[in-house]
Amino acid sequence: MKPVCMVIGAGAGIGGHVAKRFAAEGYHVVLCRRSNVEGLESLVNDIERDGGSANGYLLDASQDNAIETRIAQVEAEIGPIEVLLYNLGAQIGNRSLEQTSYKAFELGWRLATFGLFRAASVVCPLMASRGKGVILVTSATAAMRGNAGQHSHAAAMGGRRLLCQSLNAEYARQGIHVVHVLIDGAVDAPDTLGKMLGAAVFEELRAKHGGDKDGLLLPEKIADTYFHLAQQHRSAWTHELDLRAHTDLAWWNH
């Protein structure tokens, strides 16, 4: 039996180079997604024509029991997850105070932290009758540093890290290698932040930074990071670490 990483959010940029990575490797992927059966379809095809095996489901991680009957399914259907990506952004733009509605501000929480919370309550208990486990969690500046118009994002992602150290801190003892992954950075994601910025602002963004310029965080080299961490040896574990492009300052230099 394959080692299964299930993504939960498998779009085509983070989410679906790192489920191809891991599927390269031996891996068997459950790749979840909002919306956009085509682009799901897609991602499997790609990886069955590689020679790897996928399965893809349409997950509202928004509707109550849905990642909770969908981690239940994987483990009961197909195999006991091992590397589990919780890869769902929390992004609703740039908005003011008085912009923020309470419905758009409880949003980003329930996406980012919340949807979070409700897997590790899920898979952390089994991983942990296994004695072993990593869960990836993608995350952003914003984690680290609040903005003008960024009030849901920023408490969001703040969530996010605090509840990633809560999980090291009860599980890694028992086998469970939790890893807060910050992207401190533009991504070249065509279905991410091309369609935040539009297609005309992104595709300007490649032209300037891209390319041979290094300066867009490519999601296939973040791939690779990523299966590198799932890898590790638990005596010399990272729990958290930032990926920018070479030309970007920091998020503490700003």
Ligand SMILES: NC(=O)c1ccc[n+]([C@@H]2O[C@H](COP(=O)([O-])OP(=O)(O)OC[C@H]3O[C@@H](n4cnc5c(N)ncnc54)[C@H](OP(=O)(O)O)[C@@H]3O)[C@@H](O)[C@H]2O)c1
Second form
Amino acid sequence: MKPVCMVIGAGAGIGGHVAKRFAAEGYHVVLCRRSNVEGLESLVNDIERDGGSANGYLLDASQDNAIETRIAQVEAEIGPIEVLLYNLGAQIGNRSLEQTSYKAFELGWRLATFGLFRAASVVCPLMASRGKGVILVTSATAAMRGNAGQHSHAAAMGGRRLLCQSLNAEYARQGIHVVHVLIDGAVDAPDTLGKMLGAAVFEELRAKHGGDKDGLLLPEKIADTYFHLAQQHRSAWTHELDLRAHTDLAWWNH
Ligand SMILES: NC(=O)c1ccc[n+]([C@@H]2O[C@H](COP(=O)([O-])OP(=O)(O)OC[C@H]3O[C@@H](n4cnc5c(N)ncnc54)[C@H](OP(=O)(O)O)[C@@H]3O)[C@@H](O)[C@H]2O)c1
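Moving from the form predicted on its own to the form predicted together with this ligand:
What follows is the whole complex; the chain from before opens it.
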């Protein structure tokens, strides 16, 4: 039986590329995303065409029990989850305090922080009973630094970073490796950044910084790091790591 890698938040950027990378390395991948059924099918088809195996599901992580039910179904019908990628962000663009409604603030926390807590509540006891498991958590600059217009995003991502530390403290000795991966810059991700900026601005950004300029983080290169993290020996685990393009200043320099 193939080891299972489950991705919560599998778009055409980091989530989809990590899924493709793990599938190419012999994992069965389970892709979950909120709404884009064509995008989901296209990722599954790409993986199968390249000789891998995958299932795809629509899952809205903001709905009660959606995460818990899907994890339970995957464990019961597909196999034990060896690697879980929690890839949901909570970026809503820059919004002043006045423009940040209670609802927007709470939704950020629901997706970035509470969703990871819910996933961990179900999967950690299962992984611990098997003595192994990896939880990769994609994060953002806002996990390290608050800023004007980032009230919801920074609070949610900062909380998530400390949740990762707490999970590590409680579960590392039981064989569970939790990694908080800080993505410190813009990713070539059409389903998230592309939608937030709009097609014209995103294409301008790509033309100026993307391609061989390597000024946008390329999700297929990010996926190399994720795969490596999941294979680390437990005598030398990484718990926190950051990635950025060579043209970007690190978060602590600006
Ligand atoms: N993109 C960037 O520039 C950037 C920069 C720094 C950090 N990050 C981090 O990278 C991660 C996202 O990776 P990515 O940007 O490359 O995106 P991606 O993997 O291309 O796509 C993520 C997918 O998450 C899905 N999603 C959104 N809300 C959801 C929900 N409520 N339930 C289930 N799925 C949901 C969306 O699916 P549908 O399309 O089907 O709705 C989206 O396509 C986040 O943790 C973010 O903080 C991204």
